[in-house]
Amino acid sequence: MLVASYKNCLMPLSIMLSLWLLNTHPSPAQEKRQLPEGDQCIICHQEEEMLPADFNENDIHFQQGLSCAGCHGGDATQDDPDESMAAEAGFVGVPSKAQIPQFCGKCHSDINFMRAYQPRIATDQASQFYTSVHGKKLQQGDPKVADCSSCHTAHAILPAKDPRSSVYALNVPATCQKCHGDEDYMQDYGIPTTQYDEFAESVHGKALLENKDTGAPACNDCHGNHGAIPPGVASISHVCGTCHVNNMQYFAATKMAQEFEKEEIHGCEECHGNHAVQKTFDDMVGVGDKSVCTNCHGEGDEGYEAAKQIRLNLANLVAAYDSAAAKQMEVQRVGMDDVDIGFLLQESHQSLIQARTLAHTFDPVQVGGKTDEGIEKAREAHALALREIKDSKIRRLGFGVAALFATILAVALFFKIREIEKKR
């Protein structure tokens, strides 16, 4: 405690006192988490060095007082193995892979039982699991698919909000990667094993894995958790629309969305990809080399011309904004007021963001209306900047004239003083 106090000597006294109380006086919740004394399962497995390889004393069940018998059954008060692990005592042992979902579901599907721990927790995980690809294949006898313990572990289960948990947001991709990135393990399923590498290089992956932004999507945000399944044609835009709401709504109202569904083409994925989604840029729209529009549209058709006009609208706004922003920097260099210029540029940039979103309408008129608004604000900012620069030049001229007059006055005064001194 002295060492801790020394290391935290700069901490406020109230915080240090709180830490001391926490260390010396456990809260009721902490006291409740202590395992009952005399748990023969733990005692025997520790003495015989037979604790499971993945055993972790921070396991949420262990911390809540649910020991071995809580899951595996038996009588934890008996030190005789024959009595403690007797069928009469409810001992079920290690479940088979096919039994694991129902094994966990004994508690997790019982709302009355779970309410004592988390009143708002969902209790349909097991039923959801059987709707997933994993669950369906498990019922078909596939021994390789994921079950509850594959993702949550068996004896080191931590809450999803715990950074050490295998299902913590930052750890989910690596958890899925254990199976889905193993070529040998996945060779019987005919699906790629490059998802993790692609995701790690995507805009979502960089936000999650590099920037530690837990608001960025991981595998389960798109595929689901217990009911994990690849998004279908009808659902993929809704999956993306969970975050990109306006984009989804604009796209859903277009003729293209209807045609995509008829042709069984995945909406968002067709232009943006799935696991390797990159940060968008204006050249994705239009008819240039980097355009995705030309993957389907050729010169002369309606879509080609619409894409060309939308790109031109965006380019005009970007040019107007950049020009005004350059003038703002000039205003800043000469030390003039740029506050109003900044507000106008903010409005112009907001119009640019909205126009880029409106590109999902595939309508040059709607995009053009928004870019025109942004161009108008940029021009106002540009004109205001020019006035500030002009005022700066006038002020400098005035300062120059005043300085010259002061210099002449000083020189005249100098000679007058010399004249007076000579007379003396």
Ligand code: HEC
Given for the second form:
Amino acid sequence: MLVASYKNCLMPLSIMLSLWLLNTHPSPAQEKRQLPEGDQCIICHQEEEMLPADFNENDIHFQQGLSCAGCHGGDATQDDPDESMAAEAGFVGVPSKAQIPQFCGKCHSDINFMRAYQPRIATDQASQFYTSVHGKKLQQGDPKVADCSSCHTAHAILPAKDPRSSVYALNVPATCQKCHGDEDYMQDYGIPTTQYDEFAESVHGKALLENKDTGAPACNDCHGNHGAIPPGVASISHVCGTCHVNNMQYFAATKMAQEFEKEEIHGCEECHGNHAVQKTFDDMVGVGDKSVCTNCHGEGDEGYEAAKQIRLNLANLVAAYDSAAAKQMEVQRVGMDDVDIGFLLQESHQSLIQARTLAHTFDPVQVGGKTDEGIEKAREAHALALREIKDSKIRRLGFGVAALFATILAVALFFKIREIEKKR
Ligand code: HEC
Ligand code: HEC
Ligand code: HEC
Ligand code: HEC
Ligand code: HEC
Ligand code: HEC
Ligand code: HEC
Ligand code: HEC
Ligand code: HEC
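Alternative state: the form predicted in complex with ligand HEC, after the form predicted alone:
Okay, now the whole complex, with that chain kicking things off.
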């Protein structure tokens, strides 16, 4: 009662509060944002209809009160073009492509300047950039690689977390695709131009682009935002391992992983690919046509035998699980209690999931230990299901006997009544 009336008086209050909040703190989407006031660069370029083609007033810099002069230099308080755009006032005009990293880095590499705006923002973009293929080639004078504005734009820069930003997770693949998917543009380099198309069809791409799951990797999660492009042989497992932690740890502990590294074979990529990573299935391990193991292992060697045994372990668990699951359906059909059976099956399934990850130890003993646990749970579930089905039969028999007894009683009663009536 007390709670209910308390809620009743809170309701209008909370509506008023949210209306007030809406009025004073509109969300970014609703906000009609302002350009820096009295800024002569903007005023004149707007009047002259000379704003750059990609100009967007939501750009974070304009919204933080930074003028055109913040980037291009010059004096934003002067309305005379000769004074405002004078070299003496620091005007640099349009930067060349090679100048852009320092152009942006003027502020973004200055920790004291940036801290005044955002205490936690990183200030290593330019230095990281010069470690990447893009940055190195830009320094060598390659005009086609990405500079800061290729990925961020020059006049429509939004924070990475803003869904409208060119570097928002869901938009990153399209931003890279502009160049990397363009055969003509990339023809001098002799590298594939299919990364986007393959990615879009992969488990990762579908999760990101179709299901909007920002937990799935975009290009930059594997390649880095500014540096570390592309990941080297030794670091590929680490790249994948930032999300698939157990797979990485199991694999890293194997002799196979050490051998891969020596021979410069690319860890996870060798079995899963990089851009076209597909959903996995049990037949990938084993010695059948779809097995990846037989690419390198032949009959008789340790890897071949291990593959066969791991496949068998998995198959045994799947069979035990399926047969218990079928019995669970029967239990449901006869209307008996299947809750505990459900729990056991869940545990069994959990073991199956873990066994598939443990397959990355490539050790039949470890996988077998896990599949045995799962088989045990499936057997318990199976036994419980059989018991429930038996109980239901006994119960049905019990009902039958009771019904028969009741009928006999009714008939006997009927004759008894007739007899009494006849006597009367
Ligand atoms: C009174 C008008 C006026 C003002 C004020 C003004 N500009 Fe300009 N700006 C122009 C015109 C007109 C041009 C094109 C002709 C030219 O290149 O001089 C131009 C050109 C530019 C260019 C391109 C230069 C190039 O080399 O192609 C940049 C960049 C620029 N302005 C930035 C600024 C900045 C930054 C400020 C403020 C510090 C500013 N402008 C102030 C009128 C103005
Ligand atoms: C965040 C930094 C930044 C700010 C702020 C900025 N610019 Fe630029 N601008 C650049 C870069 C980088 C280039 C060169 C790359 C390009 O052309 O895309 C450029 C190019 C230009 C050009 C030549 C190319 C074109 O698109 O016409 C003009 C003109 C220009 N800017 C004017 C302005 C004016 C006017 C403002 C203020 C309204 C402004 N800029 C604000 C970074 C900036
Ligand atoms: C190859 C594309 C690419 C290039 C080139 C690039 N960036 Fe970025 N940048 C990104 C991506 C992608 C993100 C962030 C994604 C995220 O955090 O989700 C980002 C994030 C940022 C951020 C936000 C803070 C942070 O570090 O995460 C700043 C600031 C930034 N970049 C500035 C720059 C500057 C300055 C340059 C040039 C020296 C540059 N970027 C070059 C793609 C690029
Ligand atoms: C005059 C200094 C200055 C220059 C030059 C400058 N920036 Fe910025 N930039 C800032 C400030 C300040 C912020 C806002 C930080 C905040 O409050 O979010 C910012 C924000 C950003 C962000 C959003 C960061 C985030 O929160 O995700 C990106 C991306 C970015 N800048 C890229 C660039 C690029 C690319 C260039 C060059 C074309 C550039 N900046 C040039 C000062 C500058
Ligand atoms: C302005 C066009 C452009 C954009 C945008 C761009 N790149 Fe590049 N990138 C290039 C060019 C050109 C090269 C040089 C190719 C080479 O040397 O093999 C390159 C090189 C690379 C390489 C190294 C390839 C190799 O040879 O091993 C990787 C990885 C890469 N880019 C990833 C990305 C990612 C990820 C993005 C988006 C976040 C991106 N690029 C955005 C043009 C671009
Ligand atoms: C799941 C991680 C992952 C994702 C996501 C990813 N890449 Fe890659 N990419 C790799 C690996 C691993 C390599 C191979 C590196 C090597 O072999 O040295 C690679 C190689 C490349 C190369 C070099 C040329 C080639 O094809 O081998 C380019 C360019 C590239 N990626 C661009 C992209 C672009 C663009 C996207 C987004 C559409 C993307 N990548 C998404 C992991 C990834
Ligand atoms: C940013 C995190 C992240 C990174 C980095 C990443 N993945 Fe994934 N991966 C995911 C997510 C999330 C899913 C699940 C997608 C879905 O199905 O919804 C997934 C799914 C998978 C699957 C399919 C699993 C299944 O159930 O069959 C494989 C295989 C895989 N990733 C391998 C890789 C490899 C190999 C790399 C490195 C080249 C990698 N991943 C890098 C997050 C990541
Ligand atoms: C790209 C080639 C390649 C593929 C694919 C491959 N292996 Fe291997 N494997 C090797 C190499 C190289 C070694 C180390 C040399 C050796 O001991 O024979 C090895 C060793 C092994 C070993 C014994 C040493 C140890 O403890 O790591 C087992 C077990 C094994 N692999 C199982 C598998 C299974 C199971 C698969 C399939 C899921 C598989 N391998 C796929 C190349 C491969
Ligand atoms: C020698 C081949 C091989 C290598 C190397 C390999 N995998 Fe796998 N991976 C497999 C096989 C086979 C399966 C399917 C197991 C199953 O479903 O029974 C699998 C399944 C997976 C799955 C789905 C099952 C799960 O664990 O969720 C993911 C994710 C995965 N691998 C990620 C990775 C990552 C990350 C790496 C690198 C650290 C890697 N794999 C290295 C062969 C390999």
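We call the rigid core whatever largest set of C-alpha positions still superposes within 1.5 Å between the two forms. Numbering follows the first chain given and starts at 1. Because the structure is a prediction, the values reported are computed rather than measured.
- Report the entry in L158, V172, A216, L345 that lies at the hinge, where the C-alphas stop fitting one rigid part best and start fitting the other, between the two forms. Checking each of L158, V172, A216, L345, the hinge one is L345.
- Just how large is the rotation of the smaller rigid part between the two forms, in degrees? The computed domain rotation is 7 degrees.
- Once you lay the two forms on top of each other by their rigid core, how far has the C-alpha of F414 moved between the two forms, in Å? After core superposition, the C-alpha of F414 moves 5.3 Å between the two forms.
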